[in-house]
Every structure is written in structure tokens, then in C-alpha cells.
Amino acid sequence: MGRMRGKGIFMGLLAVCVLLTAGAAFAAGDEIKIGACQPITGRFAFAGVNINAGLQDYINYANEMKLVKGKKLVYIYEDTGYDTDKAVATFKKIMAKDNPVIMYGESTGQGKAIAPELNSRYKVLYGSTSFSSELADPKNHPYSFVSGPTYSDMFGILLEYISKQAKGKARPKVAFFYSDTEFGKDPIPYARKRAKELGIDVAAEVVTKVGAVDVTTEVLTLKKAQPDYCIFQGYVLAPIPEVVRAAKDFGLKTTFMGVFWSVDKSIIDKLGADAEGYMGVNPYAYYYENAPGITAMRKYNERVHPNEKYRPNSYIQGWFTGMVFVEAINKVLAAKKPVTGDNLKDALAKIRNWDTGGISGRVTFVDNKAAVGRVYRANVKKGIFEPVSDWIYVK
């Protein structure tokens, strides 16, 4: 009889304990991990935090949604200062200790630098918060993609724009003014090339340190140009105002331009009255615009952020990020193929006309890209950027 209820225990145990292992193993086979490494603190911060959020808010309502059929999606991340030694560190922890399918990055640098062993060894998708046309070259980095357009992308659609206003008039002219720096000179061979194509003569190219000054001689180099429009590029604010300001003085009547670091909403309150007329390029809907995945955010912020009352663009790079990495999930899945970096890598690139609800235009991935953008000009009353184009796609 002893024996017996012992053999009972024994057997109701082992019950349990087999129970118990397959409920663990179903629930990781349920669990994809991305991980990330944000530049939470340091001198990225003022959008990495920002980025941080947008990403993390769409993983947990894609959770909410139910987004991806009986899947759960687990957010890793760590601040990693907006330092590339330490950012690789980081990436190569998460890797070794969470093993996550996708990872996200802090820069430009952190991209290259970890390129040969994500292609060699991790072999997972991989976005991050950079634009770089180096970084969407799928024959030297086919893990990694960038969301939205690159930087050479940004500056085509606003030469195309350019190229429209002017249809019948005289070629217009346009000043290139960048910073000395790998992110401010990215798109400047392109943008030769693009303006040339369109019939638009470069009437200058002003180069300064980041955050520069005085920049006196920069602005009477424009003024002895006298560009209808001029482009800033590898800055985010400083020195974009003292130059449109500086130009304003001088008497000049060229239209400033910026790509997405430089249309943000803060540069209309770093600039108050001067703003007036100010364009830019933005690959995504602002926070107050009216489209069906932007309201979707705000619902989602008001119950769950109740004080957040805006969102900047850098959130919303973050909320898009996370759209991507769901869309190429669930093709992944409706193929019947394993979650894996390559499968999704393959499934980035049959993204076609995707509708992402009004936050971008219809996104289709073309060699890691998506070449999408809009034109916005600055509505100083309102303290809004408002479109002056619709979506503009460019190859």
C-alpha cells in the first residue's frame, strides 16, 4: 500500500513536471525577442530617448493588438551613451545572453562597425536610426535597413519638388549647405548628380564644423550665390538658425530646406517668426496630422502616456521601426518559415505598396529602403510644419 501511494506521488509528480516543461517550452517558442541598443543618454539623447519610446510603445501594442497571431513580442534594450565601442559591447551582450532575431541600432557607425560579423556570424535583421545610403547597400550590408529613405533619397524629393515650382520658369539654383562630417556629406555626390538630371544648377556648396557659430563668411558666400533655395544637411539645429537669420539680414530671399533631423517641430520654436516659409523633407506624418495609424498612436498615447501631449518626429521613426519589424514577422509566418534573421531579411524585401495607415506613404522596400518622403513648410502662426506636397516616391 506504501509502495503504491509512493508510486502515485512519483507518477502525479513526473505529471506535473512534464506539464510544466512543455508549458515552458511553448511559451518560448511563442516569445520573439528583438533587442536594441538606444543612445539613451549622451549627446543623441534628445532623440534616442524619443526613438527609445516610439519602438518600445509599438512592440507593446502590437502585444495589445494581437498583431502577430500567437506570438508574443519581447522588447531588450540598453542605453549605450551614443558611443560606438560601447554600442558594439552592447550588441554582442544582447546577443550572447537574449539571442534576439532582430536588433536595432544607435548610428551610423555602430552599423558599419559590427557589419562583418552581422553578416558572417548574427545574421539578424537590423534597423536602426540612421539614413545612411551606405547602411541600404544590400550587397555589402543585406541584414540591414533603413526606415524610410536615405539621406540621398531626402534630397531627390525635395530636388524634385524644386524641379516642379520651377516648370516654365527660369532653372532654378540651389546652395547645398552641409557640415564636415560623414552624415553631412552622405547624400552631396547624389544630390549633384540628382540636380543636374532635373535641370538645376548648384550655385554653392558651403561646408562648416557642426555647430558652428559664427557663420558670417558662410552666409556672405550665399548671398554672392544668391540660390532660390538652400538645403542643410548633417545638422539638427545649430547652425540653421543663425544662417536663415544671418540671411535674412543680408536680404535674401532663398528658401531654406532641411531633411528629417531638421523638420522637426522645435526648429519652428528655436526659431520663432524666422521659421516663416522654412521646408523640409519628413519620411513620416507629424503627430498632429489627421491619418488613421497617426490616430492610432495618439489613442494609444492618451491612455497610456495620459501626459504626453506631443510626439516628435524621432518617436514616430521609432513607432514606424516597430511596423516594420511586424510586417516582416507576420510574412514570415504566413509563409510557414521559421522566424529567422534570414527569413526575415527575405521578407523585408517583398514588402510591396504596403499601406501603413497615413504614417508614411505606401511603402515598398527596394534594396533595403524605402525611397518615400513628403514636403512640409514651416506655418509659424500655427507652430506647425503643413504639407505642401503629397508623397513623393523616388528611386
Contents of the next structure:
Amino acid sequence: MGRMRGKGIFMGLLAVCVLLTAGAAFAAGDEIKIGACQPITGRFAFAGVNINAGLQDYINYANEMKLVKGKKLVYIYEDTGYDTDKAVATFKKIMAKDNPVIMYGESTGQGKAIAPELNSRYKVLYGSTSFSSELADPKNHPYSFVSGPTYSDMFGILLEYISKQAKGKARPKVAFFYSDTEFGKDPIPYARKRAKELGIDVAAEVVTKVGAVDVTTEVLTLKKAQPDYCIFQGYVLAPIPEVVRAAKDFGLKTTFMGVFWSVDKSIIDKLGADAEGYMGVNPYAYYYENAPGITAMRKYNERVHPNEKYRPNSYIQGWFTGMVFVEAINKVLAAKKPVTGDNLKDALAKIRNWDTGGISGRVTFVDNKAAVGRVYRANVKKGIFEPVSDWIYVK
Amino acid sequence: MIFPFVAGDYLLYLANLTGVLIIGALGLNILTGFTGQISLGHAAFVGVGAYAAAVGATRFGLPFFLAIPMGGAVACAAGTVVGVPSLRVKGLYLAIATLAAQVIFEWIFSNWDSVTGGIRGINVPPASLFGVALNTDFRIYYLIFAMVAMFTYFARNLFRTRVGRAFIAIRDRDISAELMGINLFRYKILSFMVSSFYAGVAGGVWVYFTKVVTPEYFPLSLSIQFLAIIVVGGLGSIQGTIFGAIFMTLVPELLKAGTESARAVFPDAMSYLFPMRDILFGAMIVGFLVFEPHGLAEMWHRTKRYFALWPFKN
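For comparison with the form predicted alone, provide the form predicted together with its partner chain.
To see the whole picture, the full complex is given below, headed by that same chain.
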């Protein structure tokens, strides 16, 4: 009897699956599907929610403005909980159900885990939340791309800025302050090499656990080394505020810098007056800037989400990724080719000197990434980051 | 056996994942459920096995049928070392000792760059059998299925042997076991060895399944997940382990499917509904512990009994 009931449930499930696939097949035609595995819950949710909102909003915006002629973009997303296994399962689920030509992934880990099958079976264009240099390697990851510069490029941009500031003065001294994770260590070998080339001394390297709370010893290391600049990598907030405060207490003159994740407005809110002088590199403009692309984004938000007064950097990252997708699709359509993962990947590699309306610098995709960013400094009185350089392009 | 032909990629992937979890959880159940030695470092042994198999496959070019046992053997050696304190410490103290193993191994995975590839990990070529690459979920399913069957069979039979009986005696009352002439040290270590061998094999199979291994795959939370599997499934039950692994993999996915379908009705409520899923899952586990402390295995027995005696009340 138990077996009979089990069989009934199984047949029912099978029927549901068949119906779902049939439904999906009928809806095709002038639609271009974009799938996304988003970390909406879990450890990375603070950014995942915004990245998802940004990507989704841009796709809606592109449909409204008819940015892709004669086609409708369809956005399909699911939550992954920031768990690699679940993310891979979600990837397969979306591919099996909707068969999109573009996928978006939640992490570096997912990018690596899906790579063998992405290259041999799925062959879809793959963007993700990650800025890892490894995913920008066209040999092992031909279908993936990084939405902007990699962490190495961001370090390159900061180091270039530092070396320009020091023109004619003594050799500048920097410290690298990073977490003991893939995220933290990713750009360090490149950064050491690049610093040497630019004539910058690496005075100290401090490695911590992610959740480090007591930073006194680390700050003492900095005090001993007396660097002019200290660059954080592999953190979002903690322990950056603690280090910056403790360094102030110890009377250090060091300028602290961060990359993408740690130059959001939230760090100024958290640090208060201590944020004065805090700097960093951002691949995108801020929500309050007046570039045409950003103004359009703000107008869209005022109309569709009147309650959202501010959008963090991760939202802009999602929006920008949407722009890259649309640009690649339009390039394929302009060449009168079918919109497939292979054609999209080739089109992406041909993007040169693309004007993003000031959301980013002019974008050129080389090695599956667009190595451009700008250096910003915190203005505590206004509570915002202000640009101190033009867009800096690195190789 | 016919499951792969009717299931899509997604279901196959989940089935494979469950298979790997079953092998690993069987190992932990032998140690914790049958021998009564708690371990918070099980994920680390899975990691050791995964790295050993990956190194075997990439550096020494071993085929999978040698690399996987190698993963098991290396994990077994690591388990023996970690198991040594088990004679002296029990219960919570042992939990902390194994927790230390978890932390130490995690550190080794990410810092012994020359062997583990550091934070970038190791990419592993797919397993191949008679020239056929097991590179899809469909093909690897049979490998995992065979391994699960083999190791379940072994575990079931283990407790019909002298060794298995000794494990159970140690769990029930170690002093009486010793009085009966069971060499506590030997059997406790043996239990650690068998358990970490299972973990290592699970790691080896897992490497061939995901084709990449990085330190981030074996956090403490995975150890906890293994514990949750055997607690929900039923401590000291082979069948329960299998139920537990299936439950822990499928229920979150089903809950997710539930929230996904709610999206059509409440498109704006997703930001509340997604976290609700985790809360619901946690509540279900607590519910299990309160209403059925013997786990899914006991529920299964009761259901079976009910149908066997139907229509008479039992």
C-alpha cells in the first residue's frame, strides 16, 4: 500500500515536470532568457539582495526602453543561500527548466565548480558577483567574465595612483592588510610584483582571520612599519573600522584604502569622523554622482521604487552587469547571428571603448575583464566618497 | 537504477550530492551513533580524503579506483592520529579535541600551497572507466550509487561482527565493556579509523563529482551538517543515515520550490519569504528532536509496523 502511494506521488511529480518543460518550450520565440543564481540569503545576502535588485531593475529598464530591438529580455533568478553546492544545483535547475543563454553566478566558488561543465556542455555566457582574477582567465574560463576590473587590477589602480602622488618625493611605503581567504589573498602576488615595478616599498603584510576582532597586534605591526598607505583586501566592514580607529589612537599618519566592497557609503556611516581621509578604488560611479547613466538609474528608481533613496555599490554592480549583457546581445544581433552563448562570448571579447554613460570608465574587454576604476576619498562632512582621480586604466 | 533516465540534471545533481553525504554520514554514524564518540571534525576528514584523492589523481595520475581508496587511506591515517586522545577524553571534551582537528586541517588546506594548491585548490580531471569519461551527472551517478551500495552493505554487516558489537558495547557503557574484556583503546581507535576512512572515501568521490577542491568546501558548518544528518535520521541507524541525508538535501530544495511558487502570488514578498525558508527548516529540525528523538528511522519503523498490523491497532 505504501508503495502504491509512493508510486502515485512519483507519477504526479513526473507529470508536473513534463508540464513545466512543455510550458517553457511554448513560450520561446522573441525572448532572450537570462538566468541568475543569487545569494539572496546567507552570509553574502547584504550584497546579494542589492546585486539582484540592480540586475533585475536594469533588465526591466532595458525592456521598457526597448534597448534590445524586437526582443524581450526575461530574467529568471533563484536564491542559493551562498552555498556552492546549492548554487551549482540551482544553475543546473535553471538550465534544465528555462535553458537561458546567459547565466549569473553567486561566487568565485561557483564559477570554479561549474567551469568544467560550462565549457563542455552548457556553453552560456557567465557573469558573476566575483572579481577574482582566476575567473578572468580566458583559457580555463572562456565563457565567464568579470564585471569590471579584477582585484589585482584594483590594486594596480591604487598603486598607480600612489606612485603618481609620490612623484619627486621619497619612495612611498605601503602595507597590505588582508584576510586569510581566497578573497583576501587573490591579488597579493600581483600587488607585490606591481609595487616593485612602480618603485613602491611594501613595508608590511598583515594577514588576519575574517572575523578578527582584536586588532591591536596588527596595528602595532603597522606602527612599526610606518607605511604611507595601507590597502585592505578580503574584508567588507570588520575589522576595517577597528584598524582605522586604533591607528588613529596610535598616532599613525597612514592613509587607509579599500577596494570595491569596502568603499561603500556604509563605511563612512560606521566610522563617522574617523573616516576622514579614507580612500579606495571603485570600478563604478556612486549613486549620487551626476553622470548621465547614473541619472537615468536614479530616475528609474524614483519612478519604480520611490522609497529607495540610496542604492549601494553592489546595486550598481548588478545594474552594470545587466548593461554588459545587453551590449553583448546587441552586438550579436547587429552581426545578424543567433543569440547563443558562443556568439555572446565572442561579442563580449570585442567590446572596445564602450561608453557606459559614466557608470564606469570607457569599457574595453580584454581577457574577459574591463580593467578600469577610479580612486575616491571619503568626505565626512557630506557623508560621501568623492573622486580624486580620473578613470585609471590598467593592463 | 532507472532513476537517471527519468530525472533531469537538477534532480541527478541532488541525488549525487545526497549519495556523497550518505557515505560521509555513515562514517560519522559509525563513530558517533554506534561507538558514542562525538566528532566535530568530520568535514575535515572528508577534506583530507578529497585532497588526497585530488593529489593522487593529478600528481601521480592515479585512476579513480585507486585515487578514491587513497583518499580513504590518508583520511584513515589522519583519523587515527586524531583518535588517540579519545581514550583519555570523552563527551564534550572529545568534541573540543575534534574541533581542534577541524581547525588545524582547514588551516593546512589553505596554507600548504605546494600540496593543496592553497586557496585556489586543485582542479581534477573527470574519472574514466574503460575510456568513458564520467563527466556528467548521469555517468557519475552510477559510480556514486555503487559506492553508496557497497559502503552501506559494509556498514550493515559491520554490526553483526565482533568489532561492531564491541563498538556498541563501548557506546552503551564503556566501563562494562572494558570489564567484558574489550580493549577500549583499540576499538575506539578502530572506530575512528573506519569512520575517517568513510569520510575520506566520501571526499574522494566528491572530488570526482565536483572536479575541483578548495578549502572553502570543508568548513565547520559541514561537520555540523553531518551531525544534523545522523541526529535527524537516527543515531545508530544505517537506514536513518540514508533518510537523514535525503532529508537534509531535499527538504531545503522543496522549501525553496515552495517559496519560488509563492513568487507568482506575492512578487514583492521574496525578501521576507527567502529567509523564512531557513527559519522553517530550523523549526522542522527542532520539531523532529522534540517529537521523534529517534529520528526518521524510527518513524519509518512505526509506519511499517502500522501497515504490517493493519487493520489491527498496535
